[in-house]
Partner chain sequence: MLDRSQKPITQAVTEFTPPSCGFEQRNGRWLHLGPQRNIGLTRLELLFPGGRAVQNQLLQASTCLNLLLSGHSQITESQLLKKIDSWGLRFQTEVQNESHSLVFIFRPEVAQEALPFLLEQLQLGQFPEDRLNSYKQIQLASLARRQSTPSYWANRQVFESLYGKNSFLGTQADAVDFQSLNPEPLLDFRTQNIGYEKARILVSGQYDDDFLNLVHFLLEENIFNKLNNNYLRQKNTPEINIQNPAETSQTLPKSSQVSLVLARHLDNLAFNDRIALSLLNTVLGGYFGSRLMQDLRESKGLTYGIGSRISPALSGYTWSISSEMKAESKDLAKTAIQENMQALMKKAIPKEELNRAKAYFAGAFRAQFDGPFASAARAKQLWVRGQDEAELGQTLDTLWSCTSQTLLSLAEQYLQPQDYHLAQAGAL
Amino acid sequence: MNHWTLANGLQVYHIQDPDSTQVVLNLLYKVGARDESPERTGFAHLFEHLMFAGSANVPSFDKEIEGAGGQNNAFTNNEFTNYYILVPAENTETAFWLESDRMRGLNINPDSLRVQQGVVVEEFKQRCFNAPFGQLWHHVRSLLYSPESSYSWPTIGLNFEQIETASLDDVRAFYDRFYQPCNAILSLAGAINETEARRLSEKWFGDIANTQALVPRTYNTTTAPVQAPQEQQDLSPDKAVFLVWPTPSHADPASNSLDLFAEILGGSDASPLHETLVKQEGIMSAAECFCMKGLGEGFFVLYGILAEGVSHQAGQEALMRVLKETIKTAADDDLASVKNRLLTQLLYERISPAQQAQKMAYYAALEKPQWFDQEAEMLETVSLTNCQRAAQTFLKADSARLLFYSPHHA
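Form predicted on its own: structure of the chain on its own:
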């Protein structure tokens, strides 16, 4: 992996794949929901949409990508917004032109804002009001974080009214503050050598000026105290129980240990959660868990969809019982099986330029760029004792935040 920084502060990471016929240009902006004001949430997600509405010299972004035989997409979370373009190698410079043009001068106008506000508001309503567990992340974050925390709202925003009433001045100020070279990471992967990557990155991004000085940002990660179970009604036809714990950020070694423990506990149909609670006891139709790893946060989610007649309390007790049993009885063979599955996944990722580019950018944002080349080694060095100790430390019964869902009755 190669790395250099342009004079304007844009960080560039590069890896060449001689067997690829494609090039991926990935641009990560260090702005997510945690950078928003509590009165203007959902802006990072709105901008993910606005970035496809055209720029100073490109009226239709998607049309140019399709004409170059490529594809593109983006995603936003609480900590960053990521864009990528995949093109045949012969059209690499087209990707540089397109991505640099919307960094240089996005076409923010009343019409494009109105259209994208409508799209985002409709997405909010569909996802949050018309789908089972649509407001799960609203509820989870309110359980995990204090109201003043930068992490207390989901990426989609607290409510759609804050997006609906956003002004053109609000949006332009957000763009000028966060969408500039010194707040971005460019990663390149595929059929492009280092010399060409340096030349094109300098040609297309080197003269883009920063619109304002980048002010160092700090984030409030204060967690909320453990409270009585939060009870919610939902469109799901079945009752459900969610247990949530705050955990360290990805930079902490305990995060990887918890991730592996989650795979042991509930990562497959042969895992203890599914085998015990779904197959053997039949008290749940689904039982799973996962560890969310972030730049400045982390949390562990354990949940079950309850069978008819099973109470929330019984579901909670069953999930905790299997959790505790797994901490005690997990064997080296269980961990080895999980590691083999994840190592195979890493091998497949290494033949995907898109996966390589996104991971380079992510680890750079984590300020651990060396981890890109150390993933397999880091995975191999996690022991069963590491997993058990991390689970015992962070997944205690008295520190679980509880969420009880019941079917909504009109």
Second form
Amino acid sequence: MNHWTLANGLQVYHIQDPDSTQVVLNLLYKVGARDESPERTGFAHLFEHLMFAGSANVPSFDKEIEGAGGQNNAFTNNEFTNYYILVPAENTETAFWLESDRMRGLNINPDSLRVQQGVVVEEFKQRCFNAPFGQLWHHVRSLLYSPESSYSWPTIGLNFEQIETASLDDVRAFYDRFYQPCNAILSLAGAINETEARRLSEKWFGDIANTQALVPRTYNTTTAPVQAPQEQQDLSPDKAVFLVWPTPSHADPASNSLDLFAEILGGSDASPLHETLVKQEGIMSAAECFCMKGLGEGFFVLYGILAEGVSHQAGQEALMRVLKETIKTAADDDLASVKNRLLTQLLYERISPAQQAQKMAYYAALEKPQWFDQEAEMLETVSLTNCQRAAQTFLKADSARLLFYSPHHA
Amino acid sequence: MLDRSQKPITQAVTEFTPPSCGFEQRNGRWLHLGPQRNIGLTRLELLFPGGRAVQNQLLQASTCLNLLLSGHSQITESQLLKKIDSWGLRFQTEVQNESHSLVFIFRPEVAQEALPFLLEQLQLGQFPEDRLNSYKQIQLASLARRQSTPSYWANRQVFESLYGKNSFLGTQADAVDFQSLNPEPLLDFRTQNIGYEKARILVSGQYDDDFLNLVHFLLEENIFNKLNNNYLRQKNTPEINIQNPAETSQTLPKSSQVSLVLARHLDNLAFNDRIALSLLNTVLGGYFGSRLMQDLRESKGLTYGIGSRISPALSGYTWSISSEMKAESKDLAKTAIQENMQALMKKAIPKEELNRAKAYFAGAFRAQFDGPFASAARAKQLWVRGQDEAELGQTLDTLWSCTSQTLLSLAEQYLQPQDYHLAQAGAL
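Since the structure above is the form predicted on its own, I would like to see how the form predicted together with its partner chain looks, so please show that one next.
Below, the chain from earlier opens the complete complex, with every other chain and molecule after it.
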């Protein structure tokens, strides 16, 4: 992996894949839902949609990409917004032209705002109201964080009324504040060598000035106190229990230990959660867990979808029982298996230039760019004791936030 | 400042020689050998004819493959899965209409130990009742969750309407189909349809001659010859009976949107028509710049997503259009979809729009061959569909020679709104 920084502060990361015929240009802006105000939740994601509405020299972003034989998309989360373009190698420069033009020359206009508000509202309904557990992130984040924390709402926003009432002034202010070179990370992967990557990044991004000094941001990550279980009704025909704990951010070594513990506990069909609660006891139709690792946050989710006749209380107790038992009885062999599984997964991800580009940008945003080249080594350094200690420290029964889902008709 | 009003010159992908995507015969076996790459991973796929087309009851093929490692008197499923985990090996199964596969992805250093064990165990599972019951419980819950969404019902209804509820392509599994599963038909499916001696073998990623020799030894000369798995059935393609176009609807009181699906059948298409129709589909709803996406989403803001696709349906294809929107917009959306179909029948696609769609198609076509496992995927697709490998090399020439007039006449033939079945489900 190669790295350099342009004079305007844009960080650039590069890796070449000589076997690919495509180039991936990935641009991560360090802005996400945590940068929103409580009255404008969902705005970072709405803005992502507006970035496709054309720019000073490009009336239609997508038409230019597609005319060059490429594809593009983007995603937003609570901490950053990530845009990516895949183009045939012979049209690499088109990707640089397009992405640099919209960095400071976005065409902000009332028509595109109105249309994208409609699109995002429909996305909100499709994701949140038309899918089982569609409002999970609303519920989980409200349980984890105090209402003052900007981590307490999901990327899609608290409700779609806030999206519908966003104004052009909001859009301009957001753009000027966050969409500038010093707040972005460019990563390049695929059929492009370092010399060309340096030349094109300087040519197309080097002259873009920052619009305003970036004020260092701090985020309120105050967690919410543990309360009585939150009960929610849902489209899902089955009851479900979710247990959630706040955990350290990805930069903290405990985060990787918890990640590996999650893999021991529920990472495969032979793991204790599935084996005990689904196969042996038959009290759940799914029992899983995962560790969310972020730039400034982390949380651990343990959940089960309950078989008919099983109460929320019984489900909660069963999940905790298996968790405690696994902390106690996990063996070195279990951890070795997890490491082997994850190593295969890492190798698999390295096949894709798009995944490489996204990972480079993510680790740079985490301010740990060297981790891109150290993933396998880092995996090896985690011991069983690390995993057990992290689980004992962060996954205590009395600090679990509880979420009980019941079907709408119950 | 750099003058960004000058756009860089773009080059369309007009020429491309695809890598070999065929099979060669070695030691009496059909093999596809992908490009050798030192990526630290090997991918081995055993591909069999059969799939859903040869099953005697619904879910027989997928359940059999999902439970191949369900264990037997000597070893439990849990012990088997733990062993696989210990090697970091990924084992997946795939079931399509007329084929099924076993796929292994692993680090080369575990091959010698893992493959002999796994290939043998895959033939020994007894589908124990307790394991089958647990599987049913998981699948029934998953089905119930899918059935809570409008898109499930709209898609189900359109296929039932198009192909008939009791036909191969129109039948959908229900809870009762899961409940009626028992070990005998699963054992029968494995015996009849997963005999290694007739598997096609696809190898890609990091491998060498030693690995190929190991595979050959395991499948041909070793323990597996003792297994009673040599009765491969003849391919038995079910008939397709297209029903008269109809409209169906289903109200789901808990939904906040409506899911809309239109579909029709396309008979087996000659290569040139297949490329031309794929291009027409790209223009209609096959990419972000398509007419449906630009009109219904980007101009009218009616929906988050809309798209059209041509998907295999035995010897033919199904052409479908699907979207979700709020209930008040459903009639507007329906009208807009039909107007876009009619526009393609009435007026030739402008040159600029056609060239953009061709450029996109060509770029996406070449990109499909990127990556160490790509040629195996194409080899499988060609074989399953009975297509000629030489067509891959002709695809770009055929694409770039498509004219607006060709697409206009294809649109007249295949985009008549009255030929499409329409299903809507949700907040009606």
